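Below sits a lone chain in structure tokens, taken as the form predicted alone.
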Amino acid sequence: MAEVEGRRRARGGGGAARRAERTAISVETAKYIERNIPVYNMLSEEALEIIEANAETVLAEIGVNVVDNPKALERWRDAGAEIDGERVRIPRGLARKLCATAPSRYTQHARNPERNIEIGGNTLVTAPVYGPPFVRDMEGGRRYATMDDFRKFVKLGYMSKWLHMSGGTVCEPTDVPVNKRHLDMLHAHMTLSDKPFMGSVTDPSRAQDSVDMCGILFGEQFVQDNTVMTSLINVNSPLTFDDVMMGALEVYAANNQACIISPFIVGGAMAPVSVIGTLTQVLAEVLAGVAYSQLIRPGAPVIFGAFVTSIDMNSGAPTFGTPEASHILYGAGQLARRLNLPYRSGGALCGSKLPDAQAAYESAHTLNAVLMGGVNFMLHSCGWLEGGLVAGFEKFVMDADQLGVLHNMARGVSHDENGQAMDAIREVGPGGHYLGCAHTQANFKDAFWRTELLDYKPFETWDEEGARDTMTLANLRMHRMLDTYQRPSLDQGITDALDDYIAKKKASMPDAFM
């Protein structure tokens, strides 16, 4: 670390980047939860065997598709497994023992120091959402997303105390050209924010632009010794590699960067209706894609992804909230943490259009399974409406804010002598109240979570201030937000040549929109 701030200190600016440093707002940032309580491990030990066993059938005897990817195909044939045209049979434990050396936990760096965040074990990370090609905020309604919806939602992401990244593709601006877009991206995430964030994954070449720019700003040897991206390699279940992923996945490896494999798996349509057959669909694609990236590097930082929805019979619409869905995630824990491996899943999720009760309770329902059931990493944390098509300014602001609770949740239950409270209870005695008691005095700053978005004052004052609900609360706090917002510094010289180096890539090619 200390060779990364002396090289931004050497780059210029000087005096100025430490003025800069000395007035900009500090905004409070919680530190990673660190869980100080149980996960639920919701499967037998005999279900997890049957899992497990099933899944190394699948690899043997079914096996997996890698598609337009020669190289990986090589790579696997060296490994010792069965290669039939791009169907790849992995012989029985070859991928659990390739998984093996793949760390359990690692850290991710921000430019940030402060900000730096542990992924493994019993933390807990929260991203914001990714992906959506649309927006929704009260005043423009749902629209296609731009470049500078982005960018708030980058902003909204820095000013919010309980979200630890500042994410990916938050949004999808539509009004930058495809293959461009994520340099526009990534410069937002390298600037606006002092937080972790994540890499292009939609083309191989966008994911060495990202290990660039990277270099640009840590220093390129301090990429190559430390992990400060953690990108998305979603498999296209079931059971194919693509090599567009598979591509993005070689080039971060290769440079010690961190991905999430994560099977993308809408229940009953790419993968099984029941529970334990979409586990070992989901662990037989991890297993295949964990041990494909340490075939790159051995030791290549990578985490055990999980994203599983369930489906609407009738409409065919994904459905999210739902206790299958939740079971799946528990299951997914389990054998993430048997295999040793950090883990993904969850988000605040649901299926509504709007952030109203349907958005409340069914994101609700997964964000308490992340934290009771082991999640590492959530993605989608924040800001997801209808089904991950659109990206909410409004839910946004709800959502991190209750990723609070999370946070004093996981902490546990104090029983020191403050916790206790004996001392209190002894100068209250009977038919007293404990308001003014000095126990009270001295801890009720900390003694409860405290929302900064939800109303809890009484009905009259509520009326008169014009009966808001909490989409309307949220609205106001949103544009707080970001008519408060600042900057945090950085060298000059850093944004410098992370300029010169975007102009030279966008004049290197024409526009494209496919």
The other form holds:
2 protein chains.
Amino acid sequence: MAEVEGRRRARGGGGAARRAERTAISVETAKYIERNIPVYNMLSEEALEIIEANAETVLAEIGVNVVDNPKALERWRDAGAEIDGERVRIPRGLARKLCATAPSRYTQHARNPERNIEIGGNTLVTAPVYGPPFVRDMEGGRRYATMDDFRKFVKLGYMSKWLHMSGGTVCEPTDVPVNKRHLDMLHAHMTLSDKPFMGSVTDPSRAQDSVDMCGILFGEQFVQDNTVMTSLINVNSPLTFDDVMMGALEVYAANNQACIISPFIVGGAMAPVSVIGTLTQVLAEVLAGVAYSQLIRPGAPVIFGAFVTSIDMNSGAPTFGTPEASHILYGAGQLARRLNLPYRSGGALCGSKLPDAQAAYESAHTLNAVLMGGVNFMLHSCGWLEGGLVAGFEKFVMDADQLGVLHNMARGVSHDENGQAMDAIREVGPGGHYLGCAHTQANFKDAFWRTELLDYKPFETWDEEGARDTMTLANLRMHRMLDTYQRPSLDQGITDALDDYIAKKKASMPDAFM
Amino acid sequence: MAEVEGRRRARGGGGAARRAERTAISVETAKYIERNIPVYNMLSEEALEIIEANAETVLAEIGVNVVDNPKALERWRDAGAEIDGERVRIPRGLARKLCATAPSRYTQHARNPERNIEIGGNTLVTAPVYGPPFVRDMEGGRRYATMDDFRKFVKLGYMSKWLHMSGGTVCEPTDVPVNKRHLDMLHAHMTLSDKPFMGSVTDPSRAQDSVDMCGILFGEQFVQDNTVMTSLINVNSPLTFDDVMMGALEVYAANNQACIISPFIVGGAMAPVSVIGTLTQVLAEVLAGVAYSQLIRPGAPVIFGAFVTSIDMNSGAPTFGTPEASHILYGAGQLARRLNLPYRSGGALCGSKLPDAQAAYESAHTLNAVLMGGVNFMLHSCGWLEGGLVAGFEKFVMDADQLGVLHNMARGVSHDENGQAMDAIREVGPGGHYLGCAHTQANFKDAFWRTELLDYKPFETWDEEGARDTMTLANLRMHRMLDTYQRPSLDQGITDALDDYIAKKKASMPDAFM
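Coords for the form predicted together with a further copy of the same chain, given the form predicted alone:
Everything in the complex follows now, all chains and molecules, and the chain you saw is the first one.
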């Protein structure tokens, strides 16, 4: 009982909040995007072949470092690589051959089957911001993130129509010990939302906790037979695989759970300043990482990841939404498709401190590249501020609304008889207007995307209502969403079992804050 | 002398301002964009063929209205069209055949030959906002535009590195009589900037004034031999050509000056609510307009224009940066290329009242579509606010900075030996970093696009400096630009002759404000 009380306190809600969350009403979530428009291929066949040949040279002649992981070195040796200390040199063609067993597309299950997602091929799935230690909103400014903030983001994500996933570390709950916070984060995703989510990667034991908790939520056999998590394995670029991330990958791959193998690169620091050079390194790292996942379990689902920003060479600050980052996003997508792997990139990235015009310009550049460049899994689709240091509440709501633009862009254009609208052109004729014609009446409801946030009002109305900017409108919408949030229903037995698991785990180890 | 004094007063500067403007120092302007990346073709061959067939049906069976212009009807009859009152029905294939004499690419000369632009093929030229009756800045809020505002925009445009043109009606100087303001606007473009500009289209006589003033600036023979203006001829959609715009087109085409034939469409009101239906009407209108330009003078340069927004079906408000507007932008580009004509669209369009996140999201969506969709002439590249009702000073500076993103995107990617950077990858190896390596040192200066406006500073620095948002930074930059503006030199004889022309013209007619 003390433990249950403890959990309730940790969640921070009073009695009224709990009552408000009690009723379970489902909210609308759009189906994952299926592109009915072509993908944009920026690089030539010649450039792609050069990158692929050079990546093989990197793997064979330079190799990658596999750190503090003797078993991984052994696996690589058995597979045919040349081991020299922690350096692993992979003969030409071997990594690519090993990658061939990875599926080109997979289903990730949600506890609500309507929210299942397909990852790969022509799909695009949206997931929120991942990783910031700070949060920002209009009332509180910039501050360290807490578990209460985390739960708010999960609720907002659940309420966001164009967001397909609940995500992973939507912010770092810095008020919970480092070695226990993954339990609370998973608990929030599992109980406050019914959208698919990501597992913990900060230690192999935490990856195992993620698998075990999914066993409670989905059933153990279901988890062994199906993918219920996609988790983020960053490569320590350049060309280094550490034991923590690789250990988590080993747990997930062994359990048939999906991982994103994602070089994390600030261009000019962790990779060459040139686009083709960076893509070469990205490809080499992904080939090595994906190949390793298939050494653990052939057929384990895995995503070709690329998180690449550019750098401001004057200050050393990472920069976002830049043309060079877009070049790399487009190029990496082409390389992923040639490997028959799903492709992950960043989303609404920006360097801005505030959810202002800079944030929106930068975010929109990447959102457009994501859609056109064939991304299948967009992490950081909403909420990212200040180079990923901050998860912004207003930014979350603003970006989440913009994801609707991508959905409608991807629908493409119908050229059937109704789409051709020749009857309307005949009916209206020169000098007429279309507002009242039959074709308009029949089609206007679905004809145009409509924001649920941005302002389309006449100037006078807008001015009378306080001349509010987008940040202010987003703040209002954020509060409205949280006020009307209702927790999706979950079997009481599962809830209790999750609580028990977490209580026992927490009791089994001392708090750690490093 | 009285005339000269009058001119000086009209320009609004005191003695100090005139002294500050006296020295002529050239500012850097980027060369027009040449795309080294592929164009994005969204529509299928089948969809394009349907649109083209349907557009011919529209012209042949429905026809277009040619209003208050008996001579135009005569020209059409002579060319083989069927005339019924003001209705002109154009037999299948005739308009397309007439369009064939229009050039696929032309040079527009600036008085400074370094600023000449190429329009067509793989180029993209940027021109500022056109037409708003209001202006907005942080100090004065939203107010009617004046000639003083107009001159400030021309100066800002001259100082903007990524802006290739000085534009046309960057705002409507409402303090100058309607029948005289074109003279002051042209005077500003000709004397305060040396970038290429647009002529007046609000009356055939004003188009003639534009040609005559260009005769003074460039020399009469030069104007007859070369294109020195590109002017904006809007079609009264649906399918109507009025005498004012057609009269201006006649003047320009006869003088070998370029025109944009531009359907101006709020989708759902002036065209069907479907993308393919709208594209059909756009193509029919452009075919008729371009064909008519070639009836005036075969070979006259002309641009395939399309200004198409969507509509908020709840409020009737026009909306910008929407997916449907992007669909149309991409599709119209494909149609223009199949006609071998240069292509014009809008640019940093938005519905937002303020230069905030909404403005930037919406603007960035269109800017990206412009680059990828093969636009050759981007009107409204910077400064547009509130559906085109307002020219924003801060928005102008913000968008103008973003145009640099497009320049670097369009550069594409080099895969030569330096671009491959294999030496750098070898030098740095696993776990190293690239900041100090030889390849980075040799390439970092040009490797990444860098803003001159947005904030990349660490949070603490930014916070100490006042936690300024993008609008505030743009306001500061705008004042810095205007404070350091220096007028480009111009032969005194030309200046005097322009002044004389304007003085005589103004004296020859009473003021008109309608």
